[in-house]
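Here's a solo chain for you in structure tokens, the form predicted alone.
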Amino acid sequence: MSNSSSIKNKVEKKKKQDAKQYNRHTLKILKGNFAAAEGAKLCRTGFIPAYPITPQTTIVEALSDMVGRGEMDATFINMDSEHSVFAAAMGASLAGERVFTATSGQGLFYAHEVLHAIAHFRLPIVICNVGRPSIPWNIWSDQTDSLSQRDTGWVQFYGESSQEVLDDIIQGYFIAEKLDLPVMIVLDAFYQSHTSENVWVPDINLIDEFLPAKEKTGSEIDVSNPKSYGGLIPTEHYEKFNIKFWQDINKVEDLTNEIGKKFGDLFGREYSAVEAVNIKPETKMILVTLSSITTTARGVLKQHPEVGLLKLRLFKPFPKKSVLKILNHVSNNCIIVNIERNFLGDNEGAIMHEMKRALYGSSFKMYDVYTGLGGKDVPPSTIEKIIRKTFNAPEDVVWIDFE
């Protein structure tokens, strides 16, 4: 049998093996933001306010040619700015509609005072961030802009492929709806928005059965019953309303482990909020990494038997219990290097800031290494170099491909 004759029949049986294993899926050949525009359509999405910005604009194209072509039961409105989006899916959201919309950069950095309200004002909606840099202005994959977000008390996931976007979105209204959390789902801008992927999409009554239609929960607008809301607080009270989101937003890392298995048991593709790859009690150094750099990371390591990769799936909150339940198969004298695609005017980066917090007290030896900001490839020789650099010549902070 001829090479390419065995590479065919090996496709072939994988197509049949991944049919069976996704039954009431259909296959489609997807982009990242088109795949994030099917998934807020098969959740049923009532009412999407949108600004366009590059490059999470084709997010909203779709879902306003969905809107328009009768696919999709929901209202579509173009604002004026992304401050404009987020406060009317604020509204929307008070009212009792389930809201998507899509943003990115300078659009997020714009809505900043608005994340912070429809946090504490414990509204479900979930959106999409595309990210990218701000300052030297730059459209390309960057996450600065979701990660100087991370304490405005939403929830962020960071999807690795455009299969685990849509799936994220699905997930993300369940956690959202079930603890009246607002849920970032993050994607790199080109890397996973610009590029078509294998994505299986779910049919609609499947996803009706994983996600319920949205319950009213007797806070909503009611024009006939009027209410107040986000007045004055005095001190008495304030802190009530702290101590129940902290409650909550101490419940989200236990939940997305029991629903990325519940979606696993439905969808045939599981999800938990770390994923840890080739981690075992010999390992000697491990990649700390989030989206697309982890599918690079991972090729890489096939050369590296002794180089484990943990993925972060869920960023905030920090899911302190699931990194340290992964770490404690390790020695001690493991290394951890943390891969940066941010810079946050700090020293270190958000993913050092946070495994530092996680791993407080403990011995672990840790490095940071920027690469790969405003979207400069990160390929897998860059990895290599990254290993190579840290095993031989450690640093504590490194650009790495820095020129």
The other form holds:
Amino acid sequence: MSNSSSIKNKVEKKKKQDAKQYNRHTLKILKGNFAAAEGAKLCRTGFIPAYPITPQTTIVEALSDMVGRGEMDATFINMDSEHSVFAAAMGASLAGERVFTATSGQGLFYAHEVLHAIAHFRLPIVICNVGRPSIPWNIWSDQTDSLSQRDTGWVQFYGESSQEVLDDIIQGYFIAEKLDLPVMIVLDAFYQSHTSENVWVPDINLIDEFLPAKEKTGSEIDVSNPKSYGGLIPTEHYEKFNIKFWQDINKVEDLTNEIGKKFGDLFGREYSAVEAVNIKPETKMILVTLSSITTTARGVLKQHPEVGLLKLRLFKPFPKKSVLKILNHVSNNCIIVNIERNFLGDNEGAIMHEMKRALYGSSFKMYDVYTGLGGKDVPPSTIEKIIRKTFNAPEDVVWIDFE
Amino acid sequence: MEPSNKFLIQEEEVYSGALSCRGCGWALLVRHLSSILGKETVYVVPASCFSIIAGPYPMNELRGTIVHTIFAAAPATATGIRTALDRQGKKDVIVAVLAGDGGTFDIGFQSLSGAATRGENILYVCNNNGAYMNTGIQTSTATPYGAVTTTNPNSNIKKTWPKDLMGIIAAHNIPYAATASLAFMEDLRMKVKKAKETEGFRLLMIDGPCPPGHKTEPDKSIYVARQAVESKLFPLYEVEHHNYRINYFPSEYVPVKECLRVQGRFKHLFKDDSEEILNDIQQHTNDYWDRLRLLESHSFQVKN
Ligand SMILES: Cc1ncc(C[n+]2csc(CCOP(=O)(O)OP(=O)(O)O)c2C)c(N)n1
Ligand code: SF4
Ligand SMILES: [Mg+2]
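For comparison with the form predicted alone, produce the structure of the form predicted in complex with its partner chain.
Full assembly next; the chain just shown is listed first.
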């Protein structure tokens, strides 16, 4: 296979990473789904409504086991559907509990109505979504599910590694509870969910220093202080809720960067809304990626000093400021290539939509590449192909493995 | 019974100014219900006429807490609230769902079955007015045979029997389910109290008058509700686990016709060739009553 050199690179990098020791952590070998379950446990979530769907299922199975063993003080309930899962999550969160659940593909699509309700009830729920597409049946890696829910009002993070998924859940609760917004942590099916990696699991006292117990906001259900939630809103009042939402969603990017740094100080791993890899003023091409494709691209970059990588960790709200800040220093001749593992029924994919909105008025030439849909492998050779194709015979939109 | 000069409601737990039509079952039901459940109750309300009656933001007709939720998932929303309250040590707070027949028989059916099967400690109240009234009188699976709605107009009247929700809910083996009528207020209040004191999943099915939907005069609401019980179209009974108890045995035979005649939604059945449909409804009603009697007698056999 042509990717042996990049595998070697990966191993080297992994070795280096493993050499790093984190204080007040335990090194475990965990599949992505188990890292997610660990994250939910560490954050002391109190309620987990659940419904099975591949490839998410092992997350809720693990949580049920943790509850059963008394490792976490939470209520676990097997619900009758994802619609009910999210409605129950909504009810418990309205009453002030810290809530977690996980879903995937059809489950997320099915919950669509409730996703809107949760966001606009301003409930700080955190979930994991393990990405997979819709009909015809396909259970493999694809981001169409979560990206199609980008307009529901949920904050979305895409984790590159199991470590990042765990760390994102912790930071997710911080952001959610600070701004009263729900947060969705997305991981790739199988490549992450069912693949074992080294994960540094923080000690609980470290979590407690970073994420305080859920504080009361005064908006919770409290029978001694009766309130009405969600009643019909006359037109003259409706907008004020949206404006408040808009003001708060606009704070997410800065807060992500701010607490990503604070997280780094405390845990030793720093995060930001986006990450620039090998982006210099003279960079000729920038690949824009989400989740595990980023890791593959990192390896390929070693052979392409002229190519940079822009990893979007925060996707919704789109981190426009951070993206512009990075691209400000780059020559206008640099071309931008968005790598899409999603299909939203439009000419261009979700990343291209957002990048075009963010870069409106700039003169970067931008291309869109569909790849890896329905779980198709995106090996280093595909990334090489993307680079070659875009340098030599670029097309506005291309399905790279269908030439 | 001695006539009483005592008001049934000692303390009102609703504010004045409910936004219902005149003669609406919802408004009267919730007045009585809340007077028994008290202020420290969380009402969970899926889309229905009561969503409107309860008042627009920032108003609340109820003195208690109200959570307006999505149409299909009131029992699931209530499950989450119940869980949170239990975790916070507030086990005594009643969580009550107030849903219409559409929200119960149709779109919320799965969520209802889930909560009932899990034995959630929730009081579920269905105001069954036999159609989607809030959206303007469309057919639900609770709509009676032979009725006219906007989706079963005169040219195409409803010719399927309503779903036997009480039978289905009884099959869930819950501690308490009962039917109740606004024309039999003491019976209704007794059942609300009983449901309040029972732990686990409880369901009350109320026959809900609706003048615009049933094409009746507002001052006939209680009369129609009484005729429904007297004609056995809406028998009053309780189910505890699998044990049935009939609460009211009409002393005189009242044919179903007498109850249907006063409702404009059945007007067409009283023109020429509709005798057969009326007979079918009478037969179906007799059969249901006979089945209830059998279930009741069997229940006592099981008990003894
Ligand atoms: C998912 C969804 N579909 C449709 C509606 C529209 N809708 C709102 S209230 C209502 C009718 C409710 O009927 P019912 O439950 O019988 O209560 P009623 O209004 O008769 O009291 C409908 C169809 C909705 N709110 N949500
Ligand atoms: S339409 Fe019927 S149920 Fe709705 S408020 Fe009017 S009377 Fe009540
Ligand atoms: Mg109705």
